[in-house]
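The chain that follows stands alone, in the form predicted alone, written as structure tokens.
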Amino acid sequence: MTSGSILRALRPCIGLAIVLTVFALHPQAEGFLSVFNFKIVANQTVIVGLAAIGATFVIVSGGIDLSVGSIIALSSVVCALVLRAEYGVTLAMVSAIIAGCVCGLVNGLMITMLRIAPFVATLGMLGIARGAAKWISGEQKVDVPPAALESGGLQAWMSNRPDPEWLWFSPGVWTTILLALIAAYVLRRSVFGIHVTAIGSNEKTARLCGIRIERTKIAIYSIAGACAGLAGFMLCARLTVGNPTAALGKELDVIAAVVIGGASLAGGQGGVLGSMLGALMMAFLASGCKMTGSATYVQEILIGTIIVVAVSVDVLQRRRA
């Protein structure tokens, strides 16, 4: 590995260590490193973390997805509607994932078939998915029926006190960890992952090498949509409601997690595990700001500054390469 790649891999670890150290030493953040707070932070990482898994594939391929937040909201509404129809938690999860996957598929088709730039195509989907969520919900929250919240039901997926206790984390956290490990392997070791990175590094060269660009991009955006759909299910499990106005601006948190995790917005570089560390760092940052009584805008300013610094470091590394 080159010094640049080593620095890129260590960047999210260094950022996370700084955040943990700053708040651990803060006199008003008592219990910041406690087991209970760590469980809460892990749960808070799930939604952004799941969406960041799919977004990593998109950004490594040289694309961008601005529709993540709207897809999460739409999927949460679909989940709540399926539960209200008494079809069960499993079918609700599958329905949410399918809803997200369809949105991602449409993104991929617009980008490949209509030759629309990813920024514009996903910006359009941002409005379409959000509007669809309001339409099917009647522009109001969809409450999950009490029967779906019973022991072992929907709420168990995001509980801070998992049952059984030996699980330590909620099923939602374990699902995120498992999916991240699988996605990391696919991106680094599989033929599909190599194609994703090749497209982001140089699309023209990848095409000359025989890579099916259009088919791969459609798969990439479909995967991103499915991950956002699963995040929507987890959001519904946390809020116990399908909210068409939820996850506003969440796409920025997802992109920030991927960029902080070492991915390059120019494409060709990045990793799923780095994105998970980026999502975890932002969750700890939010937790620390809340414990110290900092205003919301302080957290927003800090995240914005971190993004600018991460992108600036990436640009400098590319210039030196």
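Starting from the form predicted alone, produce the coordinates for the form predicted together with a further copy of the same chain.
Only a single chain is listed, so you will not see partners or other molecules.
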């Protein structure tokens, strides 16, 4: 019983360990296990990782969010526009988060008020947010002005060489780690988190126990939107450009990370740290494939296979239990 749930929690770790070992032993992948590469991979995980934090809440509550990629693009544009208007990095970050949060709020309202299935509602938002991103950007990449880069230190957020060198990881990575820890704690220990799990586990029970389903769901999708918004800010920091066509299809990467991390799309199961390991595993896999000089298709096939293997191992485990 409990051994099963420990195994379950360990699964993404084991997967990650396998990926690390395989590439570490690969003769072509020199430098794969270097601390420098680890730093780079951590930085590359930030965007999917941040979005996956929110997506974990959505998926544990039994929902799905397909609009993540579009929201990331929209917020990256919002961030760049705010910077171009010279309002400073902090306000840019806040605006990006708010933009994402509003999209998520609309998702939540569609799902609870109009009672549209999450898949359909967020599929609609996928088009709407992407279109909005192109609209406000004038269908153009929005360059962050050099002034904002130098003074405010937008780039510093995602730099591989952080400013006080003892930070070691970029502030973006630290933000992700911190947020993931908080979110994991919230999901496991807060009233809200337990309600999220209860809704995903059995919505009818949750309703009978007096949980405010609508309010909770709206909060869940808003959080997911805010996380995607923060990811959009990080993307803007990494590229120093707000790009309305960025992050196309990222939603599927995010869902894959969460699923590899042990969540069930049926709801009720999954954890933020697992999702982080899932995202990290995908980033290491991508990095390893590039290191060994494999073609991109190898990476695509591998990730597809890993999704299937991870989930079928889970199904087998549960069937045996």
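Numbering follows the first chain given and starts at 1. For the two forms, the rigid core is made up of the largest set of C-alpha atoms that agree within 1.5 Å on superposition. Note that the structure is a prediction, hence the values are computed from the model and not measured.
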{"property": "C-alpha of Val313 moved at least 2 Å between the two forms on rigid core", "result": "yes"}
